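So this first bit is one chain, no partners, the form predicted alone, shown in structure tokens.
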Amino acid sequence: MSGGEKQLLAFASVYAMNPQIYVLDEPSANLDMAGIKRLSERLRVIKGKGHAVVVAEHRLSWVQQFADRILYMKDGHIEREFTPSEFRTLSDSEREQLGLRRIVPEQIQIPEISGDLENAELKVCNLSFKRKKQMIFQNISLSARAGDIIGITGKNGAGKSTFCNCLCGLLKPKGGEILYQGKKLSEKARTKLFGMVMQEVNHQLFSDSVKNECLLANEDASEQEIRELLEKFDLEEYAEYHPMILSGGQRQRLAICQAVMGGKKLFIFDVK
């Protein structure tokens, strides 16, 4: 199952127990819009039956639609409390100062592709992957130049994570090839070239401190280099902390630091 499907399954297992109080820690993190809609519908039913629901969330556009109280937490304590109407009257600049996202779905403008892709550094040609008898994806081709950012979207279970795992060498495709600067890459070569931030970022954190995670990526890195990189990702004060003490977002940033410190040429972010 995909990350989003597993997340819905976890909610379903709790729902089946019919608890009086539900505590949801970023329940929409890996869900597509259909999954968020299903989750919202279930929470409305739960609320209507008199159950209490506590939701910790960054995505405010869906949760503020049914929340009765909104608590703003900072530095380990509740700093402000809003009614839904009070929260909706906050300006964009006020929310940004609080470090919060918009309360309406963001609209993005995707620029047209420009330039010559024939000379792209990365080429994926007819890539396919099959798990047992199920074809997960088939004949995917794309190209990328240095500096390009490519977004891969789709419903939960569409094969996005599997495709990313094939790109970076964690899975062996059943067909097709991946070339970098005209040279076909083996799975081993791709693990050295690609840096990846997984949905389950805990699977790629192994050391006993944030600083040592960076050293695992580059044992020749100096203390100053590591500190400067961690500072750029707002992690310098946690250099001596165990990675499991960090929040989910901080661990994701640490995984990016690993890729940067390891000198990776291509980055894959398998996150929502």
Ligand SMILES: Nc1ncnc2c1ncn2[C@@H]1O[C@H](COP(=O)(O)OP(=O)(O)OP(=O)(O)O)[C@@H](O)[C@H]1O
The other form holds:
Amino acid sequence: MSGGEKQLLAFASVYAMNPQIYVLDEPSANLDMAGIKRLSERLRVIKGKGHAVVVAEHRLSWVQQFADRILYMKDGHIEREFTPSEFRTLSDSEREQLGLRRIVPEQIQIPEISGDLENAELKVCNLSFKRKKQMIFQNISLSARAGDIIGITGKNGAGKSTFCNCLCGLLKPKGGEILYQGKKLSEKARTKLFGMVMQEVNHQLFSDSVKNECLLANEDASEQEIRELLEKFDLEEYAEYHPMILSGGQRQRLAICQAVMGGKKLFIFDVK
Ligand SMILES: Nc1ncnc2c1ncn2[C@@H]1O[C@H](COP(=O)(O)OP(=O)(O)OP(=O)(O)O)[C@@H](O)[C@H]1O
Ligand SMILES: [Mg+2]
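So the form predicted alone is up there; where is the form predicted in complex with this ligand?
Okay, now the whole complex, with that chain kicking things off.
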């Protein structure tokens, strides 16, 4: 299943047990608009039946629509408490100081693509992928120059992760080719040149410490290089800790550190 499909399944399995109290840790992670709507509707029904619901969330716009109280947690204790209307009237600067995402979803400005794509570093030509008889994606072509950022979006199950996995060399496409600086790259070559932060980041953390995770990406890295990199990602205090004690967001940042440490030429973020 795709990330969003798994997320809905996890909720459905808890719902089927009909618990008295629901505790949901980032239930909207991975969900598209329709998935979030479905989840919200279900939570309203649950609330209407008199169940208590505790939700830990980063995506605030949907949760503030039905929460009765919002607790702000910092360094392991509850620092503030808001009613939904108090929460909605937070100014942008207050919200940013608290490190919170927007409450009203942001309008995304997509920049115009300008200039010459002829000499692009990365060229994806007519890429296709099939699972048994199911065509997951077909004839995808795109180009990127050094410094370009390309966003890929779409509904749950649209094929985004499958495409990312093909691009970074974890899956073999069924058709088409991927060129870097004019040269066609095999899967193995792509895993060396391209770095990926997986939607399920636990699948890519293997060592026994945060520091060793960086060394795995580049065994020649010095202590100082590792320390400086971890500092940039606010992870330095965890250098000697096991990656599995990190929070979800910290693990994602560690996976980015790995890609940076490995000197990757293309970064692929398959994020929640
Ligand atoms: N290992 C697998 N075996 C069979 N089918 C799979 C597998 N992984 C994904 N699929 C199916 O392939 C389709 C595309 O999945 P993919 O994970 O690429 O979607 P996605 O766009 O990343 O979705 P999401 O937004 O939920 O992360 C989905 O229908 C999914 O159920
Ligand atoms: Mg996905």
